[in-house]
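Just the one chain here, laid out as structure tokens, in the form predicted on its own.
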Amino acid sequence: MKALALIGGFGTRLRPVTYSVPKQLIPIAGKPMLYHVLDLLPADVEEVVLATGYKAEVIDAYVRAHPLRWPVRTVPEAEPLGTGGGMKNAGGGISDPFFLLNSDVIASADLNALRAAHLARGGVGTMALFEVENPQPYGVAALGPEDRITAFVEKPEPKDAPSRWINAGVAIWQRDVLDAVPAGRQVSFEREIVPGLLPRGVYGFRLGGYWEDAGTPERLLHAQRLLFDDHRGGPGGVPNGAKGPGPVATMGEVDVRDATFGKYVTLGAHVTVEPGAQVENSILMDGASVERNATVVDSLLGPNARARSGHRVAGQVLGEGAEA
């Protein structure tokens, strides 16, 4: 099998980050969202193709230069296409059946136990399935005898949403699935197609243990608090030179003498945290900062961002280069 990532957006809500870095290449957890996504692919894939659009070209340059365990093949896009155009746009050569990831979702999901799911039901794709207190924001499945989906919503209102079931954005699709999808201009899978294919048998498969979009800054120090708390954050503990219960990450040579740093902490490549200074619940990227005695809580620091000497940064996210 080959899988297929979606790799679209332009990671609004994680301004001004995203405006030099594209949301799945923010590190969490001590690797970048995208590494993770794909960490849930069994071992036996083939290929992973990545449907990319705002700055295909970083993320290609990127997965180049930090090679996955498997064979990687970007396909950008022109335009805009939604996540059915882009399925459409980067679908050529792929595997029957595949699978489909949304690049944002972090999950504990198990994707041989979808697999196997998929193959014994025999339908034309199954999706996994996550139960939330609010339904609205996502697309809400209605489960029939044996999960069969009877109904699939796109972010309805709540009075309408047939379930809690929403789209965990991990799914499995039989290859001809794309001949549904119009060529050349943008498509929503999960409006436009998949309404259409439950006749054919889409199934649910229910996950069990985390999940998060993450897609926010709250929601993406919620993830990589998840994931380290699953141990998928690297070894814990703190960095030589430094203090602090941590867990703290690292992607490169930092410099953190005699700083202080509490839980679920990033450290991107040649970042600096002087004496006196405190990180706790915060991702700090490449060449980012936190001067003497700053505090730095619940925050992102894009790259060569900086927190100055005796200022307290919390709840914030700064761009490249920016200061506070």
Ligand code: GDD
Second form
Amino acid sequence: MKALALIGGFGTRLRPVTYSVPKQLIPIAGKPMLYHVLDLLPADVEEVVLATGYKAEVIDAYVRAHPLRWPVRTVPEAEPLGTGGGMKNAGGGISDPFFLLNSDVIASADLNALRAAHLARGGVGTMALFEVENPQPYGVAALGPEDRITAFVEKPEPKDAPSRWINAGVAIWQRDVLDAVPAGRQVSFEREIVPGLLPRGVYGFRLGGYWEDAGTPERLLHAQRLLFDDHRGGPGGVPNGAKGPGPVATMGEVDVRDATFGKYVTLGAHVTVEPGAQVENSILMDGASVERNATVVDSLLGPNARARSGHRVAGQVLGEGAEA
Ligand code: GDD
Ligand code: MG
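Can you swap the form predicted on its own for the form predicted in complex with the named molecule?
Whole complex next, starting from this chain.
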């Protein structure tokens, strides 16, 4: 089986960092979000097709420089085509059925079990679902006998949400669902296509464990905590010369002497954290610096961003090269 990953979004909810770095390459717990998402795929997947758009060339260069376990092919869009349009554009040569992944979901899903459930029940698709308190920002499914999906509403008004089971952004579809997607224009798969597929049999696959969409600053940092707690953030501890409990994941050479690290931190390459500084529950991308006695908590520092000496940066997102 092949897998198609959607990675063409603008990452608007993670601006200003996403002005320079595509969302999928923002590191969480020591590696880019996209790489954690693809870690869910079974080892026997034959090919991963990346439907790219925004900053396609940056993603293409990154996956070439950091090979994955599977052969990877990128198919860029000249104009954003939406999730359905992106599937249609990149779906030539895809397998029947195929895995479909949103590239911002951090989860503990077993995709072998998802595949087995799909093959056992039939139908045109099986969508992994996760139960949340507030389903409003997601696609929401109503379930009938055998967990057949009887209604699907994307981003419903609170009163219109048919359940609390949301589309987890991980699914298996038969190839011919792409026939239902009109070519050459922007199409939302969730809004325009999925409801019309329900009469042909679309099933839910309920996930347990953990799940998060890492598309906003708060959820990004929550996804990082989930990954570390599931030991998907590397060996843990703190880098040489630093103090504190960690865990800290480092992605290259760093200079962090006499700095203190609380829980859940990712440090990109060439990050500097000066003596007396404190960092907790944050992501510091390549070249970022935290000067003497500064504090960074609950924050995302883009490439070469800087927390100035003695300052406290809390709950902030700093774009590339920004200072606070
Ligand atoms: N190729 C391509 N082209 N990909 C796109 C485009 C596009 O025009 N627009 C968005 N994507 C990609 C994004 O990069 C992301 O990986 C995925 O499609 C979903 O887009 P998001 O913008 O993250 O959507 P969402 O989070 O609001 O909602 C989606 O995900 C939820 C779960 O996280 C929907 O699939 C919901 O139904 C679902 O519950
Ligand atoms: Mg999303």
